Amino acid sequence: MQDDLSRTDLGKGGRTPTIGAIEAGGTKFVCGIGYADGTIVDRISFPTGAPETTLRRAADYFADRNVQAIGVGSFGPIDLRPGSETYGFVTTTPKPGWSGFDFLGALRRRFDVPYGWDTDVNAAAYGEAIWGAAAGLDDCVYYTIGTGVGIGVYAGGRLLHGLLHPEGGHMPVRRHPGDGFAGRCPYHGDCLEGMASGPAIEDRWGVKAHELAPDHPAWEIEAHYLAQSVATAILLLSPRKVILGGGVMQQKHLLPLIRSGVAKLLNGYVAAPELGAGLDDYIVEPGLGTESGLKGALALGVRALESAKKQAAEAGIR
């Protein structure tokens, strides 16, 4: 795996030079363009539709921008793995049309500049990392919830990829007792994205989620899905800050439940401040607002311009 550049790094460079970043959702693409120190002066948005069109439209955004690195963070599975055939594609995902498609070639076929490449979740948590609200951290942990559930783990300041990536919004979990719906995940049935996506949502109860009012039963049962898989992720992962994004999150009501659950599940046995009275400060909202996922693909796109500047200066001397 490449290694990180520090934040130090990464706050580097001002205004100069350009990169391309790149949040690839499942329902919708969000492209721009930005510096070195995070800031993004132009983006633009469309929906996901089939991937010649979606690539397509993605690079006539950055052609004639002189863009000197893209940072893509995808929708998954994918291959992460630099050594492999398929390195770069989208692998078995249920989205029709993508499974086994070549998201980068396609890309490098327009423009021969570096790629960053990862997990639009892990692109969000380094997002967070490095300008959001684990900055100054080395671990923390990202979950989205909305079309999908994914997690993005950053783990001793560096991203977590493995054997291939995490992907934690598939982990089996234990049914509330007052939930009688079969999930909707085509692979696993009622796993984590199964019982607590949007759509499962919509599908359990008829209508989108920003309809439930506040005191509807969904939360609840909303809130017993993901604090079971917060509190599994802290006690694996140990990870300084959770952050939990996504358009469900968009609901303010249930952030406090997901908290009161989660603390109910550790029931005490990890002895730390922020899992007591400092609750509310360590599993929050994100930072960055809805601009994780695409500040995240800016700075892959900065690791990724940087990490060839090295090489090139290695093989100089060299």
Second form
2 protein chains.
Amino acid sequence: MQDDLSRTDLGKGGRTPTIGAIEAGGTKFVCGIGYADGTIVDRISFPTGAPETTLRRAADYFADRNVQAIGVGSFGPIDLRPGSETYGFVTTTPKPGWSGFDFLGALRRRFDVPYGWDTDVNAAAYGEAIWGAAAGLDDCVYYTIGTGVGIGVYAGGRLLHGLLHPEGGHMPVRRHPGDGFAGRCPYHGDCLEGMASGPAIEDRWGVKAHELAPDHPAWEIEAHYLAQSVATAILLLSPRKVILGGGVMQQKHLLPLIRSGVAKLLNGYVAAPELGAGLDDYIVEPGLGTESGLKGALALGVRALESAKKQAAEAGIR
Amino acid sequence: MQDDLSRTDLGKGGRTPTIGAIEAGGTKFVCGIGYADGTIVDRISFPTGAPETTLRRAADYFADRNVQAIGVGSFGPIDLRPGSETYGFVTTTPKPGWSGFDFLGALRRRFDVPYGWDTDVNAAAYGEAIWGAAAGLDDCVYYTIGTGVGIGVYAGGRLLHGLLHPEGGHMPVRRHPGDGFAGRCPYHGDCLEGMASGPAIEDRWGVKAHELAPDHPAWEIEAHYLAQSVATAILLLSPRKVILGGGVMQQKHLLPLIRSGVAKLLNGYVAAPELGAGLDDYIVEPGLGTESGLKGALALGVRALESAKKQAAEAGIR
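Could you drop in the structure for the form predicted in complex with a further copy of the same chain? We only have the form predicted on its own so far.
Starting with the chain above, the whole complex follows.
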């Protein structure tokens, strides 16, 4: 459940207690342990298999490590609604075996500790807001552009949930005039993810994204879709930082193309220095490198522990 | 400044004290007085002229009415950043004379009371969240589709501000295949507002929107743009209610076209009953009719008063 702990409650802690973190991706799980100051001291990674096996493997990793809380950032869609009967479940994913799986329940049977629980991209946005590129800011948007496209939202100092959770990766986009690719989203065809994910690039050009030269026309097309989506996110969410992560963003020539695309699309309408001279410091790569997700999960675990302590203290007072 | 008063603090009050409300539009000002239960007991309306004259007229209306607080929902862009030197100012509007005008300052010189201050569309979203179609919900999106297109956002029980405030009316949209209209946004040409505002409809067809028959092809094109934007807002913001207001929405045949357009675009991807069988109760007209803006301003005034009282009480305790 969303609580009101400010960022400043995090990072104050010393190096104990030990907190568990799970970055649960559709392809790969990363489990780690760390501290309230954001340090990760150990980690493992393994492919995502059947849900029971995968969660057993994660739980085995945490066994005998004396974790005081566990934070999870999971692929989804997932149920985040406090009080829901299926809170902690993966809901409608097409991933075989995972639809309707009680993710948190599988962990709870092994460890009676407080749990943090959110989407992978919300966790990454949170990690960046606590310790990364958006540290000290109450509003940021985090993109992962890789196997899919996901968008996490931190707004007014809280992770955005609402009805379900943001699924911005599937927003409709204007087609690039030179792009005849049909799109590969099974639901929407040519939505953002359908046109701009790593597999979309591979389908369109017949080679993997990292094999395309920096001056290949692929990148202008890729930037066209991402810039559009970032402009839309800026107009709808008014973030104080836009952070672009994920495998596709490892191609470092892409980020400047996106920035100039956004500037062209907004055309000076949003009058803020961040969107003018400050643009290079506004649309940025993750401050935590490839660790936004795992550290975000850690931060969710830290928050869950603090929140549980606060509740216990308040119960003691009564 | 955004505070943490919950909706439940509002609406509890009796019929006193008297609160002032200003719905400050680019064309017309509406001023009213009312109570913490949402009742508006008196109002006037006059055309928006030069800023000094207009604010004098508004202040004259409130004189001798013993208002304990005033809430303002204003056209913009406006400065909402607490602590900013230009907090309470209209910022970069092309509207002659208003750019850089100290809106709240003009009122403060006349009435030493607490002020609520937000954009016109955020105020309307707030009004709907307190007393209207989204009453009891922490997340809603409010559209006005009229002279312009504006989108207000209430997320996690707070009005969304961030870097500036949402300006979603200017999001890029996919062109309708049968639409050759260039768009009339001076910044973006064929953005949402450029294609779907009342004046855009008039420019495209040569007659005013309300003169177009319900079966005119204009409405399918209009719904195309609005549905796209609503689908995007749902995917990025995950609202619990989408409320569509403004003059263009007075054409009652438009709303069902937008709903079916959204359903088609999302194509079952967001698995929530609200987006299936519940769609007619999810994308709705304003619960407050044409009063969302004025009642929203009233709610901002009530909140400002409660917040000031709370602060005074806390200062007394210390």
